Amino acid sequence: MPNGPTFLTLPSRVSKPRARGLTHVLDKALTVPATHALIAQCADLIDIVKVGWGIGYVDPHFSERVAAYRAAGVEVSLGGTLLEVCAAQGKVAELRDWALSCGVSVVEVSNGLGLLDRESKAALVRQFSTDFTVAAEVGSKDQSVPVIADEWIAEMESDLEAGAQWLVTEGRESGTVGIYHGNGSVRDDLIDAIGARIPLERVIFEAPSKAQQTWFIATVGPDVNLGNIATDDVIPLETLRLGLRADTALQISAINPVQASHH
């Protein structure tokens, strides 16, 4: 972080704008003062803010908050559910025009409600990628929908081909669906399958809990792209990435446990 101490040996972090090690934050309708406070505290650590669900449509201060984020070098994304509702009502063009007028830079194209087939979703990716950076999300919000790795990967490949810049793996704010079992543990076989066929630097893994963040940092590395990060967890996540928290210190920080035991 700028103006901070520099005496420790820590993993190097690519500075913004970066193509790996993204921190993708979930904004659940912060007030205008809280938005400015978040920016002042840690804008340098935030790559994308997703104003979740359909909040942007309802928030009367949305455009003002988007402008503040963008001025601080933070990209702003709409939640995918809003686009899904617009697609179901035949209002995609209206959403595009409104998002452009608000200064939104990223559009999430998802199918969490299960109303789109793969071709329709890819068509939305193509349509929005001409004006926005597209983050294409894969996975259902319904815990009862089976998670089939080959289907996920085929959809991810289709989204990349259609023009998606980022692929987002569903985890929800709860961290109990998609890439997670109902108890919040990671479906490591699914992550292995994705990693075997999809470049992980293009994937943003939704990881709302500390345990999930720790798993990805330990398994994929400190520069894994993580999403659905709570606004209060931005700096704590950075300490996990840098090995400044017990959960990752011995794996990441330049610590020799034998030498340390003698001090």
Given for the second form:
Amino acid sequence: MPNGPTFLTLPSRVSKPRARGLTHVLDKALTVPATHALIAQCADLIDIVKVGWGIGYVDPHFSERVAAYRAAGVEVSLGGTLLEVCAAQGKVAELRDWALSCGVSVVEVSNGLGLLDRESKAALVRQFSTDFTVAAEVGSKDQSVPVIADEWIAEMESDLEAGAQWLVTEGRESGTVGIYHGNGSVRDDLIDAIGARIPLERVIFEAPSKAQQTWFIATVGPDVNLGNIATDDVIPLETLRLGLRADTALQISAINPVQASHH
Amino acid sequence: MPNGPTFLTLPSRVSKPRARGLTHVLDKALTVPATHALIAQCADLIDIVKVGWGIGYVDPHFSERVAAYRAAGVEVSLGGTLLEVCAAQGKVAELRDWALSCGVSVVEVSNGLGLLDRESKAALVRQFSTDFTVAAEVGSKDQSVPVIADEWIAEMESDLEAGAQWLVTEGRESGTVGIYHGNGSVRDDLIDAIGARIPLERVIFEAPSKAQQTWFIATVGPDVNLGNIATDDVIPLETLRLGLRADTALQISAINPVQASHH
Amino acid sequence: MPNGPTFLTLPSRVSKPRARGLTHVLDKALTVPATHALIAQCADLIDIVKVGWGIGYVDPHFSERVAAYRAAGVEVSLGGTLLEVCAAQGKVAELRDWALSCGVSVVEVSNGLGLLDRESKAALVRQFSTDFTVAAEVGSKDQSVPVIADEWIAEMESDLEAGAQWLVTEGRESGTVGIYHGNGSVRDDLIDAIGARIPLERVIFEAPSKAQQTWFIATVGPDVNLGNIATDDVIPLETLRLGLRADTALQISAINPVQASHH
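Which structure goes with the form predicted in complex with another copy of the chain, now that we have seen the form predicted alone?
Every chain and every other molecule in the complex is listed next, the one we just looked at coming first.
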């Protein structure tokens, strides 16, 4: 924020590259001009852009957009569903080569379709971590699959062991599966269980809605890693982290002045 | 998709101009730069843009935007409500002249306000089909009007007979009327009844939500005609058609490899 | 609308600067190109842009965007939460100086966090009305705070007395608090009570959803002042005011031809 105002006392935020307080954005096929506009507006606030599911495969300007993000210091991730489809079709090597040729820096290894066992998934994590940073996603995209904390944590530990840099907890764009109940509210017992066993700076919580972002910021703190943030919500999310929106103002700005420092 | 990747086996999609698998987009007053950006991104994926309801009458850059769409091979439709208001005010001839002067190629003839009887509607279809391609919409915008399959089909047959090129089934931008129940779920018995009597390549199903698009693609197939697609959803919809999003991946990519061909 | 069509009979709308029929837009951090595109599209339809809550403090291009809006004859307001946080941190003078340096013309004085008593709020209205146009917001952002019409009206009268130009009735971006029930429906008894005591041209009703906009236009009239309009909804709202969308067409265009004049 060059030349921005500095008269308020706000939580301090680390500059990029940072290990905490990551903002992981979901790009659902921005146009080229909108990509450049987003970068000009807030590249310093965005750590990773995920071009969701198989959009990268279809978007005719994918390579051009990846290059623009990377030139601005933003990591670019493929969506996990694309890798799952490639694995089901025996095209993992082709995906790797294509992703490298496009300049993609992060690969998401997920099992949202439920076609992989834990070992196959870990093998993909191991394989891709040679050439890419791996974000391993945990959780099904299917609401009917039961969510069992011990299984999630075992999978997370297996993925970390296999070389994953980040663990992404499933929430989808809708925020109604994985770490959320069908009505969008947080499975707080699951979050507690994860927090007790996994280092939180390695976890990116998918939190597409404002209420979900608010819950994590109020509960875990302004430097929680949050994912699946809409491209329009990057600056609004930053205001939530800083206590400059009503939803978090009392928790961040006024009630906890102790943990605040000069912004 | 020039120079795009081709290593996956996906449903084949016909190039424009095409008779099936149409994507009909709802434009709710894009700005001029956003119009150009959309065209540059995915004009080959868009068959028809409908500038919704009376927006064309108010948008100061309507003619300029119509010209941009048409130059890129995208048909442009007026919204049906505008014609209904014109009919109520006795200004149908004025609408026709103005639409021709703007370069509009498609006119939607609807009866969402319920002011027309079936004969008057068919007469408008007949009248406009001289100068324009006519998309005849069936269904009320009012949730309290009962939905009766036989009446829908009789109206569709009457509109086809009068010269309509396409039949658009009402869903609105909200997806909660016409072919949908109030909660957004599909009236599948109505769709079955339509499919049994009307050639589906002549029908455009308004399907604004991802769940509705998924239902039609999984039920009717990747080449179903879908309408009222948000401008941001054109590429996401294409990924649904191709089985590159979790919602349709199992139905399209993995479970039905038989119907797939090289993309 | 230079060179636009004029063949329909529509409600007359006053040109800017106008005292009634204001459209007050919520800007949630548009990019710079999107700001310019919005201005080029419909600056004549926008009376005030509110850069919501603390976004102005974080947006690195805030001053540049304020200048663009002001050059196009659009007033720019700060969000009330920013002032509330500044008041809680004893930084009101700093806010004033910074806002003046950015070219902000309107300051919203609100009490959404509930930290101010009525007198302190009126004092802020008085203080800021020296240098800015003041929009005083009434209502809590907290759903659990009871909504009592007499208290709202007393606060509105106190704010007007203190120098507020406009009174903004709380609805938030969600449209589920203040003048709305939790399900988004309008508290019509509250609106009646306000209308009986406060001049409606001084009131801006926050109405983020189409249903809420429709209710106010159908109930109060096309020239009601509406606020928290999304940047994408400016032209769609204008079509609602003019009866060119199905939701208001019967009320505005057809049923009340008496109150219509040439557009």
